[in-house]
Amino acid sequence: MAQADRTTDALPSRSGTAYRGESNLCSLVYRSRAKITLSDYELYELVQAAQRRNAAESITGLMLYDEGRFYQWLEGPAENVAGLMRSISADHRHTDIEILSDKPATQRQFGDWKMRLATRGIRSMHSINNVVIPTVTTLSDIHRYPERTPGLLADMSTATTAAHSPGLANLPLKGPAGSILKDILVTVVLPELLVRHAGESRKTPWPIDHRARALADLLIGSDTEAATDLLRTLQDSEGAIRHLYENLIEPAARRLGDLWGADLCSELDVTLGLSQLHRAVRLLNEEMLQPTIPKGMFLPAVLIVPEPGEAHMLNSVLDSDALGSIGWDPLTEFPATDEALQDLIAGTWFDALDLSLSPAFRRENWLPRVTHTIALARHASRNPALVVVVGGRIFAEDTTAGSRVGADNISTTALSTAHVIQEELNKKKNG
């Protein structure tokens, strides 16, 4: 460890202007094991929930990840890195944890870094500049002289970060939004055709985790085009997104209620992603043949309706498209107040109402609102055996919701909803 320690005592340091002046700072480097292989967004999540606890505790520094090992370079006051340090000895995530130098310090070796990652490759992250991309070389020696390291990390305090790495230019996807999206294609599309190529069953579940935080992330990204593209690349060979709604489109949107949940963006930024997939649906399934209908099938009326006020309108644009891909033909509005909702109900003779709440958001807060608007409702219905269906995040994530504001039934997939209300049109007709 004495060698360690000597590796670093003549680096050149990179101050930054942030933090001059400081005084009983240290320096401290260590590696570790991870004990599960972690996926680009688990890293991504991971760095981003350091660098907010960093910016707390005035912590800087560098954490390399490779190979499933973890080599962290953190800098800051003497107090607050041995804090975090306990922390860091606790987290279950990884093992054998091993200190490399531990040391005062007279400047930050990392400036204003609360905490960058390096890395084989593009990692999929919300800003490419968090990322520094290691050479082979530099990658091979950590591994072989772990005692080298507090000098090989220090060196890469003034290594070009991703985004200005040599080569990158002539990648044909460029940026954040393309980086993710050439991750999606190469980790899952690929594999997935080549699954659905050698003649296994169509019904072989999607690994969908990691793709509905792609999605979200390019949501939320400045290449507005970028969630289309992948949706599109998605589809399956008859052009049909449909099969995404319960495994991507409605898992990704919940995603930017959990990115507004975390700060990592803002409530605008989930109503503008939200819409971009309101768009991308629509655009997809213009493309399609509607199905067409035998003369003489009996299909119920339904209207579909997000509850008055809620700006956040995919629900009912998921329902509307299922049930028209089964040749339905729902009635989709957007009342603005339940009396423009009654005057609906009031005017046309309906067999089922289909409200929705917001697909990122929980809502709890709106749920005495709802069950004022579905009283409202079926008193106002020339139909006095109206089914009500509810649908949203809430009711997708608690299932008494729907009960307790007065519906039906819940409808937690929008591929599942007509079946949902044939089954309560049944009910009520052979009772």
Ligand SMILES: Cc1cc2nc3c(=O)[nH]c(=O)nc-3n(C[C@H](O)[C@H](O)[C@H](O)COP(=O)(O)O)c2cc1C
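Mind giving me the form predicted in complex with this ligand, seeing as the form predicted alone was just shown?
The next block holds one chain only.
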């Protein structure tokens, strides 16, 4: 273990909590390099396990994971911190450990944070409570000036955490991602949609007129009422809503993922963008989708879940809305682990399981995990002929991926999910 800078300088203590009766406290800050890129799920597991041991050993602090590096502040009884540091030093998940600060402390900097995660964007925000999201400047300073890391981490003790911040879905998508998403809508998605629609019902193609631009603005902005009015007008005059639904939401989600892949926006931007798209879907649903199932028809019992650990739930929500809108009554759940999913599926009879991955990211490396989840779900199911349908970007782009994970079929858009499930049920019924 290298020792970059062993400092005894006083660190800022902005939210320090004096624990009465606590003596022999120390704080230790180190940085290290991850040996492999951690997935959201691996990070989630690491933090969960850390929180359990830290709670038992009165250790608090913060762990930042960014660009393949860990930075961690540990504080607590000196002998416990030393013991934990021995374990951490032997951990094969990281290397090049450098102690940046190690000194006695009179109070805790991180109060009761058993080990909070700080990370760029929001990665596993749905599965890890209270993620701290540092600013890009802070992250850049931490990477460039390791000697300033302790102070910069200490500053994060006063940060507003993601779980405490106001509803994500209501945050307007500003900055580059907002304008990029608008551009996509205006220059790519809407023209495709409008030209296609024009081909069916009008003699001349519909130009990208002010209504399309306004709609894009409104869907991305926060003026729900105006957006609904405009949708109504569009529907009355053009009947284009269904095409909008099919062509706007999922392609836009994929393009957000591409932007992230090209480093043009952050994961937080992607998630905010997905929230906005979800809001748009809700509007479209209210306007367009009415129950179409005749009374008395058999309604399959469907369980809709994202893959446990998946932070992007838009696909599940879209499927849930789409099935609900045609009169089905799916159960939509967000199990955090395979075990929780197994419990769900063992407890009730389901005809079909609808399992999805991110609509924005490809998540190719998740396929083995999905295979495992499906095998466990089939094993736990009360229904030996359970139909499993998978969705998400990877399955829309690589149509062989569905059978590779052991699913019966894939659904490439929420509007086809009911049809795909019905077809698979019929196949199983007819042997």
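Residue numbers count along the first chain shown, from 1. In this text, rigid core is short for the largest set of C-alphas that superpose within 1.5 Å between two forms. Because the structure is predicted, anything quoted here is derived from the model rather than measured.
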- After fitting the core, T373 CA displacement of 2 Å or more between these two forms: no
Relative to the superposed rigid core, does the CA atom of D398 travel 2 Å or more between these two forms? no
task = Return yes or no for G151: a CA shift of at least 2 Å between these two forms, with the rigid core superposed?
result = yes
